[in-house]
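Heads up, the chain below is alone and in the form predicted alone; it's given as structure tokens.
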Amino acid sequence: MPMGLSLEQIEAYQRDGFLTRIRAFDLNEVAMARQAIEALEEQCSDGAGGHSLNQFFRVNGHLVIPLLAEISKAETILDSVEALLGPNLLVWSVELFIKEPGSGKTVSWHQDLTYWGMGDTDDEVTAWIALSDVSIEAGCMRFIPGSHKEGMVAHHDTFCDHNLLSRGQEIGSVDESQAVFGALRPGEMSFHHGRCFHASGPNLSGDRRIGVAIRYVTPDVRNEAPGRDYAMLVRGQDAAKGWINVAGPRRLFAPEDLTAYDQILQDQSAFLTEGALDAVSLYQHEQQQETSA
């Protein structure tokens, strides 16, 4: 068994649908990651390839930003994810959730799997890593224990301006008296199941609330889901070959990676159909690796 989680922690995740306060990085590693992200905001504020930097932070940033790809490959995170999903792991998405101090931005009650096109699966988990103090005051996540056992429930789209979700999607009725806060110190992470009800409040603290959400999946997810989709193999192997395997970025905003980013974004937005794309990745490195900038 991988050493990332204890048997008690695994049982708690299976019972509750979430797990909190797991150490991912030490304080020095957290500081370096945060500094790198904020340097990107200063130096690349205009983005690249016709996309804003914020879009890369929120959609598939691991395809064009080496830092986000490297965070998703951290051994401490993968060891814990392996304890939950098994030895064969792919990254489907890496996202940054940033709430500025005093921001009214929120995330409504929802289930992650609602609009992802993966169907109803147990072979996915989100690792949410805190790169700042993610306290209750700062708008940490809240979870409804055991809600992942209820199956998929109806959501409705609000398109609310203060909601960080793409459609402002939310579950109509949630008993918030059952909610458990998932406060995290810098460098800690939580895990939650794709069916677990979760939400987060505004950042009322004096510092930015910075979190990295990494969506891990197994090769088996694509066995039942319609169409094809893209993911980056980070541990083990994808013998099922249901995913179109993508490589990490060559360097920051490499032109070839930006082209692949656009193709993947287009395909995912169109809800990929079976047989529409070749099995060969559109995002393979050349055999001769390029030096990172």
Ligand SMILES: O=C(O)CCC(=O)C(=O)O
Contents of the next structure:
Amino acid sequence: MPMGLSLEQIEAYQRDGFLTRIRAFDLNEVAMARQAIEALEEQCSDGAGGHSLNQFFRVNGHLVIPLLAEISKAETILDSVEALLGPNLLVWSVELFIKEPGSGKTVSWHQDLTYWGMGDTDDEVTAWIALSDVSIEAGCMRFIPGSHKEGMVAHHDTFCDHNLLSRGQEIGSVDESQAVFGALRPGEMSFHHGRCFHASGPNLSGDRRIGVAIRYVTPDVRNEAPGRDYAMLVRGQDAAKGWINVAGPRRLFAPEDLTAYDQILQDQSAFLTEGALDAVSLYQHEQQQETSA
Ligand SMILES: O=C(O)CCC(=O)C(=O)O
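Switching forms now, from the form predicted alone to the form predicted in complex with the named molecule, please provide the structure.
All chains and molecules follow, beginning with the one already shown.
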């Protein structure tokens, strides 16, 4: 058993469907990661290959931005993910969740797996790493303990403007009195199961609220899932080869990687939950100019 998590932490994740306040990076590492992301925002705001930087931050950024691929391969994170999913790990997606200071953007109650086209599985987990102080005031995530045991539940689309989810999709009925806040200090991470009900509030703090969400999967996910899909092997082996393995970026926005990015987006969109064809990602990120501090 890898030492990334204690037995108590593994049991808590299995019981509650989430786990919070696990250290991923020290303060120096997290400051460097934030600085690198903000440098990208300054220097590459136009994006590349016909896509905005925002688009890469929303979906599959690890395919064209080496920094995001490197974060997803950090040993401390992988040790903890291995404790939850076992020794063979792939990255399906890396996304940035940025709420600007004073932003009213929220995320409605949802389950991730509902829209991802990989079916209902226990072999996926999100590691969400805080690159800033993600306090309650800053709009940290909230989770409903044990909700991952309720199966996949119905969602409806609200297309609400202040929702960061692309269709404003939400679960009809959630007992919010049961919700647990997952506040994180910079460099800490939480884990959540793809069926765990989760949401987040506005950022009422004076700083940006920045999180990197990494979706880890195992080779077993592809035993039942439809269509073709891609993932980057980061630990162990993918003997089953159900995933089409991608190597990760050669360098920032390499033309070959941008071509692969388009192909992957097209293939993923083809079998994504109907109605979500504009982008594989569930999420819309705020543009910096929308800041309402
Ligand atoms: O960052 C947030 O507020 C929501 C993140 C989320 O829904 C996810 O990582 O699945």
